[in-house]
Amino acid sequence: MTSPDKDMLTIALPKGKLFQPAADRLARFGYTAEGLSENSRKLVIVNETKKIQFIITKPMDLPTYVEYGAADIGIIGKDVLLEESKDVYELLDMKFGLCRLMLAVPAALRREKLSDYAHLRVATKYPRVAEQFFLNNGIQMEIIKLNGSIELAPMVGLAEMIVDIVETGRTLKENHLLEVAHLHRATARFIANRVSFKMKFERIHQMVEELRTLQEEESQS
């Protein structure tokens, strides 16, 4: 159960890729807990000493933990804050986790120009940034909006191309996919919720300082 202490500092983190670098980035200026892990089965980790806790939630809910203040702040990749458009501050890009977001299509199906894909059918687990995209350049698309396995729907005839997330290019290139467009790039961002920014300031202010003099450290070796 979440601690009613005012002077608890609530951190999300989301579970994936990001999980392991986040903690560590963390840890390394004390703000860790007991048994804190991405397949704890404890709801909420908390440290006492330290008067923090944390939350662990899927990629795609933790902004609207923080948004609501169930959580005061939360790392989270680029690419989940476009789609998920929620009312946070992002205070700091941590460098890491880069990816792109990119639209890919089957190596037969490629055309010359992106307006040469227009009416065709898009799966992603981004329709709200594949959306406006696509609005940006004028073309229509129908947008099917998937979980997982996006580059599934190619193969089995769902949608013709796909919106995702892309790290080295090799699960598309494995699948016969080819990058057609560049929409994002996308690393991990510390976000804060409005509020907590102004009642918990010199807290979150001291973390923001701490991570970004370890970027330039990081950045020096």
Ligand code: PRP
Contents of the next structure:
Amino acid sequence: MTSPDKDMLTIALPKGKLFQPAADRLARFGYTAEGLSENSRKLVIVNETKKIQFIITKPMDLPTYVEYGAADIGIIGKDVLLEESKDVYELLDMKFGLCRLMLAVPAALRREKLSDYAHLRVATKYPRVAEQFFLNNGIQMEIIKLNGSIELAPMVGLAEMIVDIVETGRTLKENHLLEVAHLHRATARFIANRVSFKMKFERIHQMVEELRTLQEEESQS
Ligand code: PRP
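Switching forms now, from the form predicted on its own to the form predicted in complex with this ligand, please provide the structure.
In what comes next, the whole complex appears, and the chain from above leads the way.
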């Protein structure tokens, strides 16, 4: 453990698109630390006065840190929670970072029905979510797990299709990919370790309430 201080609240933030909006929201209530940045070389960024510390993780690893209690709480996309299905409490839909998980294909390979794509190769960062989707739809596909730049796979013949997140749709458009099916809608979620939620209930509950209030204010303005 990085800190034996049981009064310290450890907050995990994911690298990537959700980092800044998540850090900004927490900072509104004083949950921040000097030098907190996505590109920080420091792995643990501490605010002694507030008794909080931040760790910045790869998005897919974040639920594991929270499940094991290495972080008490974290902010992460629902897409990652669906893929990782870890034993954590999901306390709040933070309503930002909206994106959708979808199945896409190069325009030239477009077919009529979903079943017409059976047995093709699908590249994705979300193999479990993809597998479940194909199972539910009764089609068998070959899934190829990648860790990023998924759109590259159909361009170079590694796979015919992709399952990936779409936010603005720009990446799909630039790579001439068409959406074939919608798997899930995802937003950022506030999660907590089950034991931490009991042991540090007051602090975690207060944070959730503050963030919920902010959300309500934002939705009214
Ligand atoms: C995600 C996703 C797409 C892109 C979609 O990648 O994998 O590539 O964002 O966003 P858009 O619809 O707004 O274009 P990310 O930037 O998280 O990095 P990655 O490719 O390394 O996974």
